[in-house]
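Have a look below at one chain only, the form predicted on its own, in structure tokens format.
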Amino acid sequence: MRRASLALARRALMTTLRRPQFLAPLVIFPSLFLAINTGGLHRSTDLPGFPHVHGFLDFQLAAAMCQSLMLGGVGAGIATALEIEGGFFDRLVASPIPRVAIPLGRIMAGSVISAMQVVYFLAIGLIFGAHIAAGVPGVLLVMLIGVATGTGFCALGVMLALRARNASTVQGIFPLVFVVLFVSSAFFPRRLLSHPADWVAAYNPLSYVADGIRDPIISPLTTSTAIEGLIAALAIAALGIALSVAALRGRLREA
């Protein structure tokens, strides 16, 4: 299974890198939001109760990463749906490989792309004056939480593609990305959100992911925040992989 998964992951990664229409939205939209929010909302750091930060860019980097990683999940779902529509999925099912390698290959490719997304935004932040308060350990923690979260979102995208079986339906979840983001603490501190947004954010796992990514950027490592962020990211990854495998089995039963 390992060899088949790696081969499919390599193919999926190369296919994605050769098609800029899959990669461009992952960085263009979050970068635009990052620039607009940083330029227009920088005075938000003066609000009572706002965490102490070197600049609003430091605070917004986590939001940009979360947005990009969620869009990466949508992109993985669209790519999987296109393979289903084009018949490649059926050829894989007919080939003598472990069936579970089919979704795992795409998810592994998504993990690599997630690492590239996190590195991109860290680089953009440092270029434009952001600081990583926790230093190299903080960077490693951001990478770990980001890759785990991106893996989970890619797995959820694969699951949706296996259920929907067409790219247009998967693409239709694009607005949901913003809904989930805006009812979390990704863009604004949870303590400054009004009710019921603060209540929803408290139960939104993306809030803990965003806080876990943000904490090493704006302050020295906080153990509790780092653990909560890592647990939320790993939970998203585990749930996504389990659901994608279950969706594959359901599709094979219907075939």
The other form holds:
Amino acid sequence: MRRASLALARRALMTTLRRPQFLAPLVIFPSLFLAINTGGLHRSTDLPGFPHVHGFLDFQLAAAMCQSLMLGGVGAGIATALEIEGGFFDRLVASPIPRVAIPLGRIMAGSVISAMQVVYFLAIGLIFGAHIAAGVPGVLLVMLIGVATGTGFCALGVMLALRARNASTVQGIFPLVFVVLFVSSAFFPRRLLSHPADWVAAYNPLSYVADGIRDPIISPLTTSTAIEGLIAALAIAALGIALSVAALRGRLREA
Amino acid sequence: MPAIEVLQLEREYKGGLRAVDGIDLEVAPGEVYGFLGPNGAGKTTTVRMLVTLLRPTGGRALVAGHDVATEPHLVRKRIGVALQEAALDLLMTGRELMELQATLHGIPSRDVAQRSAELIERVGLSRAAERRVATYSGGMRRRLDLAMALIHAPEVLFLDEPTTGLDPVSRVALWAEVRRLRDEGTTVFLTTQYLEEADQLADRVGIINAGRIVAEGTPAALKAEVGRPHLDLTFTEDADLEHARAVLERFGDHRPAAEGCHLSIAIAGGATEIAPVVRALDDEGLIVASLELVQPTLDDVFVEKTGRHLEGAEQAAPAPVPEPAA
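Starting from the form predicted on its own shown above, please give the structure in the form predicted together with the partner chain.
First the chain shown before, then all remaining chains and molecules of the complex.
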């Protein structure tokens, strides 16, 4: 299974990189949000209760990463749905490989793309004056949480594609990305959110992911925040993979 | 042991649509079996069950000796599949796709590149191998699809309407490749809606309509079942058609013919009777402008069995038949 999964991951990665229309949203939307928010809301850091940060860009990097990773999940879902629509998925199903390798290959490619997304936003941040307060260990933690989260969102995208079987339905969840983001602490500190947004954010796993990514950027490592962020990211990944494998099995059972 | 053995195979979809309704068929090793029928007859559903993409809701099917329902993984190792509408990743090159297919079929890493190159060369795509599939013509995509299906030298090859939408030249090239596979001993299960394709390629033909096999046999036997060849004659405008009709009655029964100077008779002896007919007409001073000996077609078989013409029947005759590739 390892050989088949790796071959399919390599192929998914290659074709994603050859499809600029899929890659562009992962970079352009979050970069625009990052630029607009950083430019227009930088005085937010003066608000009472706002965490001490070197600059608003430092605070916003986590939001940009979360947004990009979620859009990566939508992209993985659309790519899978297009394979189903175009019949390539059937070709894979008719191959003598463990069928679970089919979603796993796509999800593994999603992990690699997630790492590239995190590196891109860290690089953009550093170029425009952000600081990584926790240094190299902080970068590694950001990478770890980012890749686990991106993997989970890719798996959820694949799950949705396997259920919906068409790209337009998967594309339809695009606005949901923003809803989930805005009801989390990705763009604003949870303690400054008013009720009921603060309550929803407390139950939104993305809040813990965003805080886990943000914490090593704006401050020295905080164990509890790092653990919460890691647990949330790994939970999203585990849940996503489990659901995508279940969706594949369900689809094959229905055939 | 048959390469394919199907017993009372059924597939009923949700809502009660019975796409395949208890079919039986047997394909011998090395045989090209043509599965002929109009759109919606159940051809693709049957193929999808035989290649393990769809579960039968009744009956049993063995492919290469393995049950498609209980041993699908063993079936998949022994079959090659080229489904309707070549399902290729347009963003990959021909070589990349071939190598992926080789890897998925468990060909050792050290052999992947060589085996892929061999197959690409076999289907005449060597010069296009490094180009993305998006730039390929329909015929090239079909050839690549076929090459991918052959990467692991399958015992049984399933081709689902492999030439639908292809131009005559590409169709002829693909036919040549199917003949070559037959010569090499590969069993080929070919679905088609083109009569000429089934007639030219298949050792035996199964005709499916509304989920049931309505006729099965060699093309020649099936055509012989439905009748004799007939001779269509066109006379010059000043010919005495009643006189001609009387002369022709000596050779066979009259058949309905087009309006005007046309007559048609069924003749039992085929081409051997043309000369006597012409001679008799000539002796009576009746001038024949043109004549054509028309053999029964598989469409006639389809009409006989179902009461209607097969879709695409008019596309039956365009392409010349090439010699098998050396």
